[in-house]
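One chain comes next, on its own, written out as structure tokens in the form predicted on its own.
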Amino acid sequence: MHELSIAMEILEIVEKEALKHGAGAVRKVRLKVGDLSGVETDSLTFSFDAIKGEKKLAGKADLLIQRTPARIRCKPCGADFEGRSGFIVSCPECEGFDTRLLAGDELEIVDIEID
């Protein structure tokens, strides 16, 4: 259950870009998950309202989660393609293997919103 110990991170990061905008209070909190970063959304929505009464600024926080796709790009024929975990990566369009990740793995805050 590490979704505890990040929920815990995002909280501390979003109280102190608040404190230093002057915000009275968050309002929401907007994040980019991606479907390889190994983080259960719903775990995480869970933990982050379990513990976000404790925080002054986002104690009232909404948390949104975007999803984000595997996007991977055959290096030989630059072919761009969807991926999915667990699956041996091999281009649908000239079945090569050697292949870059291109998005998927992320777990970033996109934006809050204050007031």
The other form holds:
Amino acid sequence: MHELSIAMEILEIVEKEALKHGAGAVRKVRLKVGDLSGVETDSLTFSFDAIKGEKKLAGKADLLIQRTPARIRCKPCGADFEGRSGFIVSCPECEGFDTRLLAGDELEIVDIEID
Amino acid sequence: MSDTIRLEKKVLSRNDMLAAELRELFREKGVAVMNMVSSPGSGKTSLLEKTLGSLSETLSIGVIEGDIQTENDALRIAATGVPVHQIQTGGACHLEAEMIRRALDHFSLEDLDLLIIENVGNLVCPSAFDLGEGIRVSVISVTEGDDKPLKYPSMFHSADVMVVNKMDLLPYTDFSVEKAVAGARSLNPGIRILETSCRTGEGLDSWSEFVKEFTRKQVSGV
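Please supply the corresponding structure for the form predicted in complex with the partner chain (the preceding block corresponds to the form predicted on its own).
Below is the entire complex, every chain and molecule, led by the chain shown above.
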């Protein structure tokens, strides 16, 4: 259940940014969550909604989550692939393990919509 | 009238920044730091006791214990004579860089070669929190499922080493070491595998050797 700490951190960042930009309220928070980030999105949304009321500007904000699959590059083949089952990062072509993760471990606030 | 503000900000950037500061501090002070993670009951503390038993004469070691409640693990470590500090998270399922920063008040970093952090027993949450460690060791035991790596991908993806513990019990289980290793490698091609038993002592020499070598490299900055 580290989703609660993550929700707190998101609200903290959002509130600070909204204040900085002179917002009256935050409508939406768009978040990118990689399949390899270890975050359970339902639990994160639940936590976010449960505690957002404490915030002056983000108190009514909706959390919109965009999941991103793992993207890998096979070093020998040079080809890019999507991780199988979301997170298996061996090469689907040559079954090789000499791969590099291009994306999929992000946990990032993309943007916020403010009034 | 609504406005969209692009942030592109990492949610855990505050923890990441603090972890980076800690990493720099450890480098300056010449301390190697190991973060041990696992599910509850895999034998992290037993492995730690064995490690301290064999290495504390040649290396100066400190231990940070993370648990939700109790000081039981810290008492076990203190019995080996090594300086230890217990963090009781009081419900939190993982350690964060800020908790480590505060715990450092209880150590004299100048005098340490190696700091071992035993994280809260949990294969999910600790994976997201960088503690400034030089190496992350994930311990699984053969009494668990051999599909653990595939079930908890982010933990095995972020680990540098997987220790397969309780090897003495292997004949009594359906655990396939091969399957567990293949699972871990499919998530993390470069992961190093070590097999141990704290009961029979199997593999403990290789493990201690590995810890010693890691410490030597970190301390000398090579």
